[in-house]
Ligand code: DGL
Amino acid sequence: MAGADGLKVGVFDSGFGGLTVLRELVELLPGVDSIYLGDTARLPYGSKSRETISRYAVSSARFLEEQGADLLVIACNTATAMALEDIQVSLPIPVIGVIEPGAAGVAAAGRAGHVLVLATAATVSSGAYTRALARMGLKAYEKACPLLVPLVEEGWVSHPVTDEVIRIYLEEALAAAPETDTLLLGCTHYPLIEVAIRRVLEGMGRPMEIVDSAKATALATAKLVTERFPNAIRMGEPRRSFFATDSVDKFRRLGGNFLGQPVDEVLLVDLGG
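Is it possible to get the structure of the chain by itself, in the form predicted on its own?
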């Protein structure tokens, strides 16, 4: 139950990408306080075992709950794929991941049901989106795009090199899944290059519906807040807190690109190994 100071939404990611989810949440729930944690000391999660990912994710989730979060958003595809259930049973507060809302966003788009999921290698190897989309009667082809995250973090969101990398990935994916009519952005970094993806698709003569899992997750979170905490939104300026487990200067520098506004103060926290 939200405290007297109003509802606090905790948002967790292994790095910066989850700030795109928070960016959408700020638009949908402008009066809600938020606490964001980037577990930057222990990324990338994708190279770790399921057991290690779960341990890291649960400790991060517990930290946010201890900071007063009334609701937790796992804004990390790898953590959602590998540790969602472990986090849900470990915390006494509602927990939302990014995969089910992303799949639901595709279903709501109302296309024929052939979906291309662009994601990181770890998310693709988990098969989580394929399973989630299959439960909705949709066929999925998942394409790992390992070069896109470093390009986004480099700030090359409108660079010719990024366009060329996107084109290569899309050509390979569409050759394998030619009936694709909907594209799902299965990484929270990818909203920053959605314009580039649309541009490349149009240049290929393959414009299609694009669903952003970050936006879909924010919509699902807003719906849950309305249902579970209808009177908990405090009036006045919302409070936003940012924590990172390493490199707070880098977090401040890159975070603004993902959040769409400056990240002025980031607190360092040590969650152990």
The other form holds:
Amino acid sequence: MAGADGLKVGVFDSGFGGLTVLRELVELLPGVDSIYLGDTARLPYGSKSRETISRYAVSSARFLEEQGADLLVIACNTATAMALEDIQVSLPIPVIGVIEPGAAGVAAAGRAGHVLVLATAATVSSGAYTRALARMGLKAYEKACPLLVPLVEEGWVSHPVTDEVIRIYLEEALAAAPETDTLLLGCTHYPLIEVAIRRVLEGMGRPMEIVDSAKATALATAKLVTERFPNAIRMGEPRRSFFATDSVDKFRRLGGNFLGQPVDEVLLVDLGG
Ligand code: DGL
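Structure of the form predicted together with this ligand (previous: the form predicted on its own):
What follows is the entire complex, opening with the chain shown before.
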């Protein structure tokens, strides 16, 4: 627990995408200790059933608690949409997801009336963003973009094929929801293609506010840390551990793009199937 050892924030994602949340969190709380788990062996979650996603997400969350996390961030939209409550009842520590902060980030941006949410198929099928945005008086249209995660994983963040795929998804979504004035990135992989999304929207003559659930979640986490764990951050260099359930070499190689700084050491962990 937090104390002489200092507060340890656990961050979990199905893969690398949650590193975009950790990157924002480290900006806000540079001294915080963290443990990150990417469940890369079982990625993608976004195309799986609720039962499977919940089983994977609960076992991953338990692993981080066993490693000493005092607070857990589910830095995955799909796991939050499908399993936040299951995780919360399984763990004795505070658990924060990305959906409520993401929706609050849209409300805070102020301009929104109609929100287009880009997300995985599982997140869209849950309707979690539509409900969270409705609680804030906002209307949402959710669009599943299943090809975007593999393109980002391939490193094609600035590539004509990715721009074309984004354009097709946006054209379909904006034809269905023409009144859209704000875009919410409802997947932790998408901040890496925010520049491409902005470029495509401008090319379509539809520039608009883009809200990133990673940034909003980091803000909500920093607020929780300040309120619930005042003065719990250890002095000295922050300790950051990284775990993955599949190739640690790939995690080291790709992880740096998501985190914005090198990921040096990654430990392999087996959480079963
Ligand atoms: N991290 C997931 C999310 O934010 C995307 C990757 C996956 O499908 O597992 O929804």
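Numbering follows the first chain given and starts at 1. By rigid core we mean the largest C-alpha set that fits within 1.5 Å across both forms. A quick note: this is a predicted structure, and the numbers were derived from the prediction, not measured.
S.K.: Is the C-alpha displacement of residue 215 equal to or greater than 2 Å between these two forms once the rigid core has been superposed?
M.R.: Moves: no, less than 2 Å.
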